[in-house]
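This document starts with one chain, in the form predicted on its own, laid out as structure tokens.
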Amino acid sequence: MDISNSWDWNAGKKEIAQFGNWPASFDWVEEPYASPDGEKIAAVVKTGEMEFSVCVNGTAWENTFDKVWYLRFAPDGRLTGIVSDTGQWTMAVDGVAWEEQFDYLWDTQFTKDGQTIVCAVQQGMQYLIASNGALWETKFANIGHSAVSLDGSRTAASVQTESFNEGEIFKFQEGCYSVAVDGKVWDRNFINAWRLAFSPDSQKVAAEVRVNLYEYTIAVDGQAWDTTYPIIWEPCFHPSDGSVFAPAKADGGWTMIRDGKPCWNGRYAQVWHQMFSPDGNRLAAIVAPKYGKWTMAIDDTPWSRTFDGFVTDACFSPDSSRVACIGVNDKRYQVCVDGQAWSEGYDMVWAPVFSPDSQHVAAKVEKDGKYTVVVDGQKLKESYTMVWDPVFSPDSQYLLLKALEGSGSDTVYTRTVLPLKDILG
């Protein structure tokens, strides 16, 4: 179920909070965050000597802490922050701290529905994963990249399995790293293990691994592909058939690999950040057809439009027919949709979003220190002190705009629902 179905989609503007008054109430106010539905604005605040809390819509949490950082709203609207209390760290959710405390924790991750909160933790100079406060039974000497399954039931991380010191180069080359899934380590060690991916059914885990000083490949549930490469990037699973895809440098250049064999004919100066369409029938990736020229390739067919800087934040439309991304030339950011760049460039553009019916694209942009939103290349008339990523209504008829308006003590946080017909005419 789409969480946004329960939000208020009545057209109009609501003034949520007088954000400009907050600095007068606290010793200082940090960067604000808006909730997914736009009904809340929150920021870490200093309430006293070595005393911190979080202010939400003008009211601070009852509990205070030694420190609060990495404030984030979960997709379900709960507000999370990593907090320190008497030298121990934990996670606070809507002001209530987990019972478990740690020497340190970081790398907060959420499932799509927001029900599962995962982070890496340090405990007694050892490392493990916590999921909604529940810990792995096994601790490790070191921990790296982590991942959570789509349904939130499982977690995985790259871990150090063997201890060694700086001088033990031969022991290092024998392999001292692997992947732990729910705290249980794969049977095989590698020289290194990096980015991880769960299969859609949560049953398998793939990781990029280094099998010797010069060769890299993908391992699935501890079993490495037979073929190795000079370098390889983060893997992903096919949405339905269980096969694993990863960009790798092969003979003639970079290409896409499927289960250890090339599946694209094209060879590029670079391929990475691959993604499947929602229906699983199309595979896109950011590519460089030649050195210094960046674009998107869909099913091994690159767009003719290229960018000299870089391409980032690519996404498929919900119906799988369209692709949008950000392209940069000479520090000028543009939204590019289906190979066509919007005419105006900006100092910064944030990740574009498609409407549920796949007909429209919107993005947050910045130019000359002012923020606004652009829809299908048309910029809103108003500019703002700050604006958050736009959200389309489930019926694709409205756009939710979360923004700070005004300046100084007169700054106001507003939530506005705009009919698309009023934006596009």
Partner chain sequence: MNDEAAVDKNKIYDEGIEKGAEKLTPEIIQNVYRKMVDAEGGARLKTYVETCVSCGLCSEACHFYLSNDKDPRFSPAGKVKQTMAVLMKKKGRVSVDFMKRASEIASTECNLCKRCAMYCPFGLDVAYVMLFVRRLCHKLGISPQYIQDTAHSHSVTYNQMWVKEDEWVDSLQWQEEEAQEEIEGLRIPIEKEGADFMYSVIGPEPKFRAQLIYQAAVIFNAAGLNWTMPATPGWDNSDMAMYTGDNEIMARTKRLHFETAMRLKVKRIVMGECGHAFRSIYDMGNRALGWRMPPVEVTHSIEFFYELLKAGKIKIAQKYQPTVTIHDPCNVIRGRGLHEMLRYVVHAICENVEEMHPNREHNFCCAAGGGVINCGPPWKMKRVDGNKVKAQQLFDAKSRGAETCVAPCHNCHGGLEDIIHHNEIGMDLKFLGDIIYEVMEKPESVL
Contents of the next structure:
Amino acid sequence: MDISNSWDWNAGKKEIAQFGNWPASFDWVEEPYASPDGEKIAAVVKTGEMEFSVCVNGTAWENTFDKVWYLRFAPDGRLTGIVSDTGQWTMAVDGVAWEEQFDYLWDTQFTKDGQTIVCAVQQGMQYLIASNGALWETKFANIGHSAVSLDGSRTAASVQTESFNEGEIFKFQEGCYSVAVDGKVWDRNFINAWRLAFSPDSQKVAAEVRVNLYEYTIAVDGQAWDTTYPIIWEPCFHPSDGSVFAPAKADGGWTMIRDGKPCWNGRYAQVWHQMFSPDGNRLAAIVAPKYGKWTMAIDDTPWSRTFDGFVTDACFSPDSSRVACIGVNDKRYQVCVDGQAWSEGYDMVWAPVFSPDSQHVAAKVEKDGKYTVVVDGQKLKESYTMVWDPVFSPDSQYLLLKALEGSGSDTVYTRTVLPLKDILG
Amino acid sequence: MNDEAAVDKNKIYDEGIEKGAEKLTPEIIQNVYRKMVDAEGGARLKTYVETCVSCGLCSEACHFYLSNDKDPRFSPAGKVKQTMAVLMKKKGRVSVDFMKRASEIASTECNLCKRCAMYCPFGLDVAYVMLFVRRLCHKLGISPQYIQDTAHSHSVTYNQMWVKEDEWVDSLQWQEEEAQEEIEGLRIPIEKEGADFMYSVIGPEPKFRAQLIYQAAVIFNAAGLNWTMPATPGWDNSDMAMYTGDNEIMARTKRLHFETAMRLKVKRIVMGECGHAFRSIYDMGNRALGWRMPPVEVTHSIEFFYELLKAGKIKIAQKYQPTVTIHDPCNVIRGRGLHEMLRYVVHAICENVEEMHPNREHNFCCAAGGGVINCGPPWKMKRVDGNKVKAQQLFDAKSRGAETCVAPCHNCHGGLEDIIHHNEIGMDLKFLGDIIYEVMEKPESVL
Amino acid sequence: MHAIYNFVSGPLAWVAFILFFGGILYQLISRAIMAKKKDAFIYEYWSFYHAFRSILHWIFPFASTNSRNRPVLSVVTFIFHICIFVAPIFLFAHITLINEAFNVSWWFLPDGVADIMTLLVIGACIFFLIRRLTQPDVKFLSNAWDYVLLALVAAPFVTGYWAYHQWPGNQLVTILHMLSAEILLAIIPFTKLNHMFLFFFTRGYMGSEFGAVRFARDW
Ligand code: SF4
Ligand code: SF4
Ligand code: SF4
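With the form predicted on its own in hand, show me what the form predicted in complex with the partner chain looks like.
And the full complex, kicking off with our chain again.
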């Protein structure tokens, strides 16, 4: 089931492409992207006067376009880019454009398995969602916060349902926005509808809504909670029991709300980015126990280690027992796992990842303009011109390192599978 | 409750205030007031209002007072006296007309420029009190129409100008194409994760002043910088919700702004030449979310240009010739002490500089700031007439030869433009970026 | 008369001092708690260095721009505040009274100097009154209470001067002197005269915000 099962996990280094040569072949080479399995490197390139394409492992797509942007690999390894031809836009997947063309499209999203590609579309100054190229049947005056269900079968977005002119503040305050699921709008309008969440079974949608200028709450399938809050953040569903959780401000501070009732006792200066452990038994969130102090709270218990700057990119281990995040103090980025920060700080740290057996944590880091990967606080011996997020092998014995090595025209893109025991010594 | 005769004949009609007030009764006002003071009216408010010794030492700090023939109603303490002091004394039992007038005073007669805090011996912060009154007006639904509409725009689009998501990316791509006609290979790198900085601008740039994005791109390109702009909402750093007192929408938009920078893994946010947006992301918005300081470092263009010039990353081909004078935008001068860097930059790019007086921290505001210009056309003349001192400053500078006024702030531009036009001063207005773009060496120029 | 004198100089004096010091403590503590609850970040941004820097610039005349803009007012205000503190605390007659009651004493001013200081306070009060009545903005800002407070501040000095010079009605005036001084002490913490101690916090906070966060001067 895991996509990475089929990848090449034999230890050793492969030189994939002489990336440094590309600028000699093209007028312009943009920043490169590495495929999830590391077997490909791709970049938007200029092939001629107002003619763009994508170069993959040294070979450009046969098709060229007036413009290519937002080049991204889907999790299944397909390469997507938003492309335009004669003023019309569409999605190109591995060099082949969708048949449908649009006035504009953007905000590419993928399902975890990469099978579904969703994006927002503008057609004749009206807005809707396209899923693998298939459009909603209804169009709206505006759209935002698009979301796709876990299985890719459904899409939703916040949409404008009533028209009003700029300056018509009282019309606006009657409620001109709602949520559309697969193009079908909820019965009720709100002042605003923001970030959406699908239930894990794709059946239900929850959204942050504003019911009047001052009261905020969560609406599930168009039904707003009875209680309102002076401010609220994005909802999420419990992995199995269907209840909805969102951080909100309630008597005395920020806390966690479940189906309209506070479910944490703690009151914080901030709570957001809540997430359930894979087994559904634990709920963690980024919190500020005190003004200006940031950490993670797991089931309402904050770590004692706090950061003055901010905390971001938190994740649970696959076995639900551990939590990792990035903590920042005065521009010094650190990885923090289970409340323990790795001693070394970096100029930048990318989202940490757990090994499938939950024993190890790895992250891409940057220091003094060079990049490398850190595993359990242990830095790789070398630094590189660029690396991409590390990936653990399914058996947690190996780490996949995708890197650009060397500089100038000697820059090579390599894919290396490293035995963990070599890194950790 | 007030008799009709007492209502000023020259009263300006603002739909937001008038129609909003139709729903109000003294009871509603009192209720809302009590709730708000209970929750948010703390030691600061109490002290600022009750400790004022009515000495009038702040009066001459305020351009509104000076420009309205020293009408005491425009003195900073006078604005408190007519609004918060009464509310506190009467514990919120005031008439609907009183609140309408309070909304007008707080939203259109104070720029929240904090100059008075530098003239009051006690450092009483009238701007804070006026903002409190604005928040009360927000809670009562009587904010002026135009700025309220802007707050609505923030709530929907996360930008100031109802710019839709596709329009934003489209305008970046369009500016990139335009710039490529001048400079080959120029890029506006969209969504480039791990760039050194994210460049953020305010809503009017893509909508009305797209050339500013173009110019910034040319400058960054010439300096060989690794930068990016987001393709998602969160690109806009401006904030009128901050100025209507809608702290919740302010918090929402600022959260997205900073989280966009975090998502892009940039080390800092460099922002365009805007004053109030700087206040929003350096001071008010971050605090509303619990960040003591901006979580991702924020650098205003003045400071950024200073860095670039000082490091020799941009070279000046020939300095700007016409004599310039400098308008110090309060939000980055009193708000961030950038006045000496501003002078370094101006002297580095201009041959002749004539200062306005007073200047630096003591500059007079443009009377557009603090959301006043965003209250729209109904209030325009009141605002322009409310800043004769600025007109005088500009005249003085002009009489000493200044032909161009440098104002590194969007709102200042709007405000000064109106002042210059109305008083027929005849002066050019420029951003630093305008001049740098004009005088810099453009190595890869294909022209 | 004697009974009244005893009452005013005894129990009432105690009440006044208790209200004065207790009031100050109450105001400071209640504000500190309120600030903790509703303006928590005051504590976050408070910086002693910048607070003092600002306070010093505002305590001395001509150290701030506004003070330089108004030389007469600055001088009058400065002298007024010095005298209003120094004269009563270092007055020989006051120290004698305290010495009799508690057997402690300290350095005192020559009577002639104290006399001049008293006159300066009275003169300053008249100056403030005229300013309040003639300057339109100050007049607009003033309410009845501002005038009452000014009178209450002047009263102990006028009566003190009167009593010291043994003018007619001196006995009654002495009682009035004590009474007015006691009233003044008692109300300081509960009126805008509390700027006496709140000054250090409001100015200090502005100094901290300007100095430590905004890197700008506030004088
Ligand atoms: S406009 Fe400026 S000087 Fe005037 S009252 Fe407002 S903050 Fe004070
Ligand atoms: S200077 Fe300060 S104390 Fe004096 S009137 Fe103005 S706000 Fe009040
Ligand atoms: S617009 Fe400019 S001068 Fe005016 S308040 Fe803003 S920063 Fe100040």
